[in-house]
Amino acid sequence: MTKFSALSLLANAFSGHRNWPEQWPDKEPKPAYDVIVVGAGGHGLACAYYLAKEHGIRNVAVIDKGWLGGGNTGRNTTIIRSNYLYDESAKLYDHALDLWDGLSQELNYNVMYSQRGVMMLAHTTGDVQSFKRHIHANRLNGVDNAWLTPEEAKAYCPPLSIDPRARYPILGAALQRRAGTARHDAVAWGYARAATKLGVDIIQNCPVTAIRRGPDGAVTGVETARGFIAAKKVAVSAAGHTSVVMESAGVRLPLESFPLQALVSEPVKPVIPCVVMSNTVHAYISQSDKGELVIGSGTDQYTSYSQRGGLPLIEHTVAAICEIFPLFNRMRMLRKWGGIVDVTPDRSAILGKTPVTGLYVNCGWGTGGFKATPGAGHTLAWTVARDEPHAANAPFTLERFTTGRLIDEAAAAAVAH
């Protein structure tokens, strides 16, 4: 596989870029693997990559019912941050943020990680108190976060309206400067390319219909549309469809799946220099490198496996964006879409072992899955390889829902679930 470099780009330029090799082959499944990862999104591909690179487990298959990165990885708004409230969350998300820092160099693939900063707006006295609490908690955990006055917020993001007569007046903002965005597709492609180079098989358009267990209750493999594939370890990272896959193994999860919508505008010249989020109005906005305004909303109010969502929620979100950024009132929206997010009762992920020997799960990320991609994949790979949790994911067990040691991050999720 060709290593990307200035020299390889120059050499291929002379051939009209017609001689680039295949970035990752679409493999036919072998009869058996050491590990099967269900779900070829960012999390699943990252898990396979770290299994191969850091743990020497290369007889790995990543299986997806559709195409690589065609689920939530390709349907999110690309925001990366680690300013979560509780110690456990801050540690896990900051672990991911540390991995984001050098990911392009790690994968030899430009994931377009941009530390442009994420600003979270406070519209009420309650917001002010909540965000200042977050800031103090983050600083205790070594996570950067700072309080801005309305004037400082506007200086950081000039299109912002701080008119005190507005329906959503801005009383201040919390800013994590180290946060930002990345190119979602490039993250999946980069991990796929790097994992394939290390010997991982990527099997697309091959639905997993069931997880099989032996007489002793341990995992024996998976049933797929192409037949049975044996494996002693199976890691499920299937986002909104995780509960369906896990149910086939007799494991019930405390998950609900909701549509989460987003939309983009027509492209314009650079106008918004950071990510701006508003929990109160359930809206967030940034600008892509193509110039489009990328806008996200809250989850729909009903459970569904639809990837479309309802129009009223989009109308509410766009109205709120126009209140906060009057400059955008006449912008045209080009398209909208939805993803299927899996939500736990405490709005935190489940990442680790299950009661079934050889079966591991990575789910429940809600609206925070993309930002956790490297950290989720890295800690899941550690857990699968060693059959014990990494320090960062140790608190995110399935058992916490019976012991009561919950990690309630509803307020820090930036959009209410």
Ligand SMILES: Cc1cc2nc3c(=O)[nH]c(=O)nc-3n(C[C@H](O)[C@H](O)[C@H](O)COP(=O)(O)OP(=O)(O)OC[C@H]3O[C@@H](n4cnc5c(N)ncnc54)[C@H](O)[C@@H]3O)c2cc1C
The other form holds:
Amino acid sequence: MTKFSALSLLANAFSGHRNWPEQWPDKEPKPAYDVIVVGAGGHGLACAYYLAKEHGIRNVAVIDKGWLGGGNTGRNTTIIRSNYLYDESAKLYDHALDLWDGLSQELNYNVMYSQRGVMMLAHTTGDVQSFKRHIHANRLNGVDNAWLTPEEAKAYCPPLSIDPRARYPILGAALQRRAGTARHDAVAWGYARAATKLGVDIIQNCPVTAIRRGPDGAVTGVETARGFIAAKKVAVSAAGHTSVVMESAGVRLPLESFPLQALVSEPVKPVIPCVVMSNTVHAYISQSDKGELVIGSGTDQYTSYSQRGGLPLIEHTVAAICEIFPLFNRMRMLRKWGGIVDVTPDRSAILGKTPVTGLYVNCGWGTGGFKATPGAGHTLAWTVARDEPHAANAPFTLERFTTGRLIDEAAAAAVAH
Ligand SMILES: Cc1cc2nc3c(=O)[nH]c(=O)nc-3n(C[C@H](O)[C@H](O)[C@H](O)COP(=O)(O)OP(=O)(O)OC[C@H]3O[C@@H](n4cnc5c(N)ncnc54)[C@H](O)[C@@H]3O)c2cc1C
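Okay, that's the form predicted on its own, but what's the structure of the form predicted in complex with this ligand?
Zooming out: every chain and molecule, the one shown earlier first.
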């Protein structure tokens, strides 16, 4: 496989860029693998890459019912940050942030990781107290996060309106400078290409219809649209459809699947230099490299598997954005879409072993799992390879819903992107 470099770019320029090799072959499944990963989103592909690279397990298949990166990985608004309240979350998301640094070099693929800063606006006394608590907790965990006055917030993001007469005036903001965005599908493509290079098979358009178990209860493989494929280890990383896949193995998960929407405006010249989030009015915004304003909100109110959502939520979100940024009042919106997000009762992920021997799960990332992609894949690969958790994912067990050791980021922050 060609290494991307200035030299290979120049060499291919002479042939009009017609001779670039295929980035990853579309494989037919083999009868058996050492490990099968269900779901070729960023998490599943990253898991396969780290299995091959760090644990020497290369006889791996990543199977997807659609095309790779066609799930939430290709539908999200790409906010990356690690300023979560609880020690467990800060550790896991910061592990991911460490891997984001240098990911483009690691994969030899430009994932366009941009540390432009994520600013979270405080509109009420409750917000101010909560964000300051987050900042202190983050500092104790070595996670950067700083308090800004309204004037400092405006200096960092000039189009912000800090008019004190607003319905939700800005009383200050928490800023994580190391946070930012990345190009979502480049992350999936980069991991896919790098994993393929190490021998991983990526099988697309092949729904997994059931997980099979032997008489001793252990996993024996998966049933797919192209027949049975054997494997002693199966890792399910199917986001909003995880509960459906896991049910076929007899494992019930505390998950609800909701549509989550996003939308983009017509492209304009660079206007927003960072990501701005507002939990109180439930809207957030950044600008893509194409110039579109990328806008997102909270989940729809109802559970559903349709990849679209209700218009009232979009209207509410756009109204909130216009109040924070009055200069966007006359912008036209270009398109909207939805993804199905998997939400746990405490809004934290489930990442680890299951009661079934050989079956592992990575889910419950809800509205905020893109930022975790390298960390989730890395710790899932560790858990699958060694049959024990990595220190970063050890608290994110399924058992916490029976023992009560919840990691309640839902109560800590109203929004979790
Ligand atoms: C609109 C929106 C905005 C978001 N914004 C952010 C954000 O700003 N920041 C952030 O951190 N996170 C965000 N998220 C959440 C984030 O996108 C997800 O948490 C993350 O991408 C999950 O990655 P994944 O690889 O686990 O899932 P996916 O990318 O969804 O991959 C799962 C794959 O499993 C496949 N699959 C499902 N069922 C089967 C089956 N039976 N057989 C085979 N394959 C199957 C699917 O086709 C899919 O490709 C957002 C999500 C949405 C929808």
